[in-house]
Amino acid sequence: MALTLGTIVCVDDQAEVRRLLGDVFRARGGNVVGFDDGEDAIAWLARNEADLVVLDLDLGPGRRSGIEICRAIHASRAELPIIILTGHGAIDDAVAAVKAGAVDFITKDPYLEDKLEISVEKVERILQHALDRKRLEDENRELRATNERLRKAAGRRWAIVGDSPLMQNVLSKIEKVAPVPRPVLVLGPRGTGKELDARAIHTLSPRASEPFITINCAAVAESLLESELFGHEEGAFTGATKQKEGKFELADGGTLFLDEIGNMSMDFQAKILRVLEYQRFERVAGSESIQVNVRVIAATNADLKKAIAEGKFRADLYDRLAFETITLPSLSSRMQDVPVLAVYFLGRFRQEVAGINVKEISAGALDRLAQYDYPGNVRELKNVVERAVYMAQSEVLSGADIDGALPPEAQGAPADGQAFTDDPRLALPDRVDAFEAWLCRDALERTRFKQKEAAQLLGMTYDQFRQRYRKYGLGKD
């Protein structure tokens, strides 16, 4: 569905061109304000809001050029997208337009109406980008204004941050099962916060004042796991110089979190099942039966039902653990939570690390964060935000800062014609190259990939065009 355009300011000294622009944009729901002089447009913009400016390069003798008007508008309204119209597609003009702050460059000729029809989708994408950035800026201002409230709320809700329906469902399950003295199974991909959820259940339960003990079953060798969980007597094995209490004893009265439960052998799973059923066990090399009162919360990123079918996990242990099952969603399935998570992680990092200069996150940075799918989920997002904050030089985190912190596989090339609409802090030579490449490709498409005609359209020699054709790899895809 095409975007409903907002207010478009059209500046051209030719009445017929202004009329044509008005017809094209009004047909798409835009409110068009026309001027024949750039100075009048500047004065109007000082008092009114607009969403887009379409500006002729040559505004007539004795008047400032479109480039100068563009530069003046951009100086006071850097967020406002400006499109330059020109009677010829010279590379020098295009470069000057980009330097002045323009986001697009359209050649004006007797077929301008047709070319505008072709280009209007691109214009709408540019405007949509600008509107999205404005929305993100508004959201970011709101996030900054409520950052302290969010931190306090996160503290009250155990630092589980997220407003998406998926996370609200998780929180609802946590609150409901927490008071019930039964095991809970927490499932989900790596990095989704399974231990955080286990701590939340413990904190909300009547056991909150008792110990919360954790063990990663995958990080302990099978030969040592029994000693770690049940303890051992002095002399039980080489190196056992004194009696040791295991995790079950340490968690007596409280909660034991068994992370990566799917990594246990079948034999050891039988021992865990016995403890869950009878709340009794013996230390390694011990004869005394020890009674405990422990609530177990288990977690894994493995597919336990598949493991059961393959004979690698006990069905009866699964049934015992899964009094309630909480499945944590991947971050890619709740991307609407990325902004609030990013602001939360910034606040936490500032509290934990002295000398952090970054105080806020720009809309461009939030936009860039939302373009990656985070296979490492919330943990990876936290690492990306902290790396970006650590390396940033400014008090405002930018999209370029995020790019520097994202992994190489996230550094995708921008779509044709979009590089010059991204973060204005990108290096100018890169923006100019991207715009020049787009101009050349646009000329090729208009001439059905006839290089000589494309060179003529751009006012270049064939050799000049061939040089850029090879530089930017403009062969047909």
Ligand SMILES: Nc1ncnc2c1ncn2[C@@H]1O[C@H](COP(=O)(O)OP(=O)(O)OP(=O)(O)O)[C@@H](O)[C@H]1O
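Since this is a predicted model, take the numbers as computed values, not measurements. Only the largest set of C-alpha atoms that superpose within 1.5 Å between the two forms is called the rigid core. Residue numbers count along the first chain shown, from 1. First, how it differs from the form predicted in complex with the named molecule.
- Once the cores line up, the CA of Gly101 ends up 2 angstroms or more apart between the two forms.
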Contents of the next structure:
Amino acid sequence: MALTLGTIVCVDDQAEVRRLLGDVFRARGGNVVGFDDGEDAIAWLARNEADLVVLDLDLGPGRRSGIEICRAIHASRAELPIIILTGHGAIDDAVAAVKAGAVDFITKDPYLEDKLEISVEKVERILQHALDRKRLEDENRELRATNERLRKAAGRRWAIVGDSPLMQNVLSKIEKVAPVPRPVLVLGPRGTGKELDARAIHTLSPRASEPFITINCAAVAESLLESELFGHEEGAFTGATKQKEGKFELADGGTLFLDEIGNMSMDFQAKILRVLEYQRFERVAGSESIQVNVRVIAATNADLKKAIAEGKFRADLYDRLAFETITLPSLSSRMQDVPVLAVYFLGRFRQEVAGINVKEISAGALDRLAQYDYPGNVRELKNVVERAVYMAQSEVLSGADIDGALPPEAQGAPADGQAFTDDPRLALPDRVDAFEAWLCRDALERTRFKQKEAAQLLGMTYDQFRQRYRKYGLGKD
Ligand SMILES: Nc1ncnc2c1ncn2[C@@H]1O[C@H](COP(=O)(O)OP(=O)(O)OP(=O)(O)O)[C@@H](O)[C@H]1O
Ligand SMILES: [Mg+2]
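Counterpart to the form predicted on its own, namely the form predicted in complex with the named molecule:
Now the full complex is given, and it begins with the chain already shown.
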């Protein structure tokens, strides 16, 4: 059975019609509950779940009409699809039925059985549609709740978001070391938040109102780095037309963030070590010894232990810097943080950019985000979310929006990763069928079992797809 019809309530005062409806729906996997009286059906529906109501219009003399019953059911259960059985050619009745909330009507005549058979396809489609809509509504409700929960979870401490144990551990370390005026070494792959964490340490320290100065040690040639860090006197080198303060002086009283310290020469490392130990240095070409009070936070994505073993990094500088070491885990090792981060980045993006449509992130989009491994870590996730959000048309970010924003190599991975295996022992038509079935199932998985979207993905009409859906028994079970 392709579609699970669920529970169908059939209301008709004629026993043979009820039996007929029962046969037809049961044959298609439905669970049928019959009533000869509308009031009984209403009472039953007040206590039980149903997926479809088939309701006779004329329920016999002295009873409320099907239209009134339909109206009553619709008033309390607007999401429940109701199909009305009308007398032959009773167009007015049909119009009234639809007005009363019915999704469809079928003319009851001597050919009802045949018609029902024919109509089952239509009923299924209506039902599928109603189920899709209901699921969508449920999903939307759930989605808003999830987004709200994630927004709250992203309650962040100093803009660092993440509820994984790994990040909670990082946050505890940051809080603990922040007030201690000693160096901190922040390690971790690119885009994991090293600079963000350095800023958090500064913000949480008693130096928060003093300057936070950053320098990327890999971005300047070493000859210039010296003057950048320690400053120079007038005439120190060609072009040094006036005295200049270095970053250590600028950071006096505050924090200096030495980013990408992995590539300095051993000699230069010795100079840094000296400043760290004595908080004293001279400007380039200067003779005066300058005293500062600077807290240093250093960061690198290089493997310093390996560099030490290779003789490229000084063990004494390492020891000095690593009063506390904070190692940031790659995003792929804490995928639990992806949803909170995604919702957080959406919120930030909305604040930053006017006219962004997207308000929420769908479960499908979160699923999709969870399937990629982010070699660029949090920075890459932020980019993916922002690109998807800015391209998206609707208020809810979909899985397809995420697909469009992921790098090409991450796209189109089968949801389940099941490859097709051909069986060459079979006759050609069977092999073709097997492949077609695989394609349809794959399309379903990619669209999270949304048949309409699967049909679209395969460039088929819905009917063409449904035909294969039934032929190959592609129900989710
Ligand atoms: N836990 C987090 N919560 C919120 N935003 C984060 C988090 N981690 C990283 N980010 C954001 O990701 C981006 C990259 O972070 P950051 O620049 O601190 O990384 P990095 O480790 O210094 O990277 P690189 O090694 O490339 O210099 C920034 O926009 C930052 O705000
Ligand atoms: Mg950085």
